[in-house]
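Just the one chain here, laid out as structure tokens, in the form predicted in complex with the partner chain.
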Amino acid sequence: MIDSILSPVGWQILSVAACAAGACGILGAQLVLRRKAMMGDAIAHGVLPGLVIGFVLSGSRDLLPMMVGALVAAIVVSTVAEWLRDRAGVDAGAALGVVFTSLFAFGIILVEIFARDVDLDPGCVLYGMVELAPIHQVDWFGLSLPRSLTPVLGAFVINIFASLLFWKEWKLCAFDPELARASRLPFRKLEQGLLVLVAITSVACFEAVGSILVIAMLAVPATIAHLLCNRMSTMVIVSTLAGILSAVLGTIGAERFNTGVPGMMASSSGLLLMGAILLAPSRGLIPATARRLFWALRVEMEDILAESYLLSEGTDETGDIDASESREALPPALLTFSSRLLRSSAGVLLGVRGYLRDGVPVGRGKRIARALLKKRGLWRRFAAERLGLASDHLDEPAHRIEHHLDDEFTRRIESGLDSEES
């Protein structure tokens, strides 16, 4: 169906998909920050009766009446769910669930009654028709563009403007609703406005990409951004970009595997999310594990250097430490397999780097060993004198902590101990 991503047809499909994803991505960031990610799902399902009523009343598949109907339905979803939660004491999730599933059921019945013979099967709402985008064309300033680009592009632009306009207000509402309420902001209106925008966006995207995509695109790119960013501004941008990226990947994937674009977009956004969970620079699972491993290796290497230094020198030049105080190595049988592996790989690494030759630290290895021993001594004195730790407790924690002391901190301990003595 799609010849190539670079063909004119491919471009048109991609542009529709990317605008839809971008529009959802911007708003999704706001929803995720407010812990309302499920709102996208609820609105995407709940607007069905509105769409149908709009369709029946106007008798055409024009976008405007359906959009109006859907907007009303979306407002009903959010208002009624909130009202049930606040006034009738229904659990928030259950309130949302009751409202949107009921509306969806109602919508299906309406479809069965009124729209049976017309082309408004629920499937169309679910899957969308992005592949058919190039078929209906409109002229825009002499450019021939797909008709379904108009609503999604419109939604994208509106969302960008709204985000810029209400930036600080939304930020406050998301971060500290109590303060927002107290500080004379029209809190309810702002939040309602956000949900209205969500509704506009989802309706605009329905025709092009279907409701599944709206659900996925409101939640997933924003969650990716939440994993990667620590500021709302970067988060909104990353969320938008992640949405567009999944549109690109989805379009390519759909061609590759010969299937629908929306489904592939949702799937590729899922892959991106998995990637973010595993690889996010500071919090990702793999970097965190790698860092921990690297750290353990470093501790092990430093320990080996220090021990062999003590063994080879007998006494320390600084005079603080003597060999008898060094850590008692556990008998090899008691070491777990992983720690033995760690130790031997640390040893190999030291050999490769040339820090340790024939069990004696040389060159930089020697310097490292000395620095460590000095820190160990300092920390022990600090722990014993300033923190009052019992002497039989010093070994274990001291042994761990000394590896963590950077130069600045070491200096502070040193000066602290000195001032004590003087």
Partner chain sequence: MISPNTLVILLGTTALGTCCGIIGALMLLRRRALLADAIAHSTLPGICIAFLLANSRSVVALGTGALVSALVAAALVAWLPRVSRIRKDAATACVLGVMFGAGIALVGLIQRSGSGGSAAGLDGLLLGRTAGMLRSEALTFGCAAIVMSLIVFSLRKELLVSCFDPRFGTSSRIPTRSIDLLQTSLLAATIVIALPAVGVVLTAALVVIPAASARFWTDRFDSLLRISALLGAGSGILGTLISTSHPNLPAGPVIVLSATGFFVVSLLLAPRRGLLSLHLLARSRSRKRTIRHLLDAILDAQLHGQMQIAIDEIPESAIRTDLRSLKYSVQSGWVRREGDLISLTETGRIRATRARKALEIWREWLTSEASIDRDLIDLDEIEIEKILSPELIDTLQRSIDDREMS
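Given the form predicted in complex with the partner chain, corresponding form predicted on its own:
The text that comes after this line covers the one chain and nothing more.
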């Protein structure tokens, strides 16, 4: 299977798909940061009537007239959507949905009327013909390469240079548009320029991969990068690499399952997105669940140590808390299964680590219990003396807050209370 991808034909298909996905990934990151991924969807659909009109007026499928028609259509999409939002009071998402669906439907009608006998048909527009890329060849410096590689590679290079040229301006427009306007940057022109690049990329990729994959590659790799990255630079890089990886996996999957490359690329990007949702280090569901579980386990272990210490010693080193003030354990019948499992696991871990022996904290477990009780007592004093809160309402908040106080903050509270006494 890999051998077939590395063959001349397979390599040509992969190169076209990867360039298309990479070009979309660069701009997709900008759209996702602006919360305008739907605008990319709208433009990818809405340029269709412009493509057909350019074809009808020129009588050929040359890139230039179709590109001009697509740019005009893209400007119409953004202008009409903004007018509906600002002047007619229509919701931004609804405005985009109305505009692009209407234009896309109009484009399909134009295709059926004027392009019925050429390969600019609905199937070409929707699904692309990347598998047929090796059939139509052009000579590049003595090399025979797919004709559809020219526009997608051109779009890829243009997007890279545009990102480098307008990096600071786009970054400011994405994260602080009000500051961008106050800095007298040509905010509107910069945003319209981005939409023009989206239109150019959509047109360049239409023949190769179709509108469906353009929409997927504009949104999905950028969303993956947004889950994985906290900086715009790394997000753009990861978005581009995720798009290229989707192209590789989609090409291999299409060969394996004997299906279309664009559809398999979109499916591969969806699987990558699901993996990012589950496994992203900072935002993934599994790491977040693991962090919450470890935190709950730590809190339960500290509570067991503190309660055991109070029962065994009767008072902590501050003399503020005695065994009668410890929380009464709920009857096992009132505890949920997860609570019982968490408490049992915490008890087992304390025994394995040697922090608890015969129900009494020892060694490091004793030091942890004493430190926790000290934080509890200090917080209760601070809340009562400095915040003026009723002392009989501070027990439960103190039990929660004590786990969040670090040593530095504890020293600051203690020094503040001591200075007040002196």
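Residue numbers count along the first chain shown, from 1. For the two forms, the rigid core is made up of the largest set of C-alpha atoms that agree within 1.5 Å on superposition. Worth saying up front: this structure is predicted, and the values here are computed from it rather than measured.
Chemist: Would you tell me if residue 290 moves between these two forms by 2 Å or more at its C-alpha, with the rigid core held superposed?
Modeler: Shift of 2 Å or more: yes.
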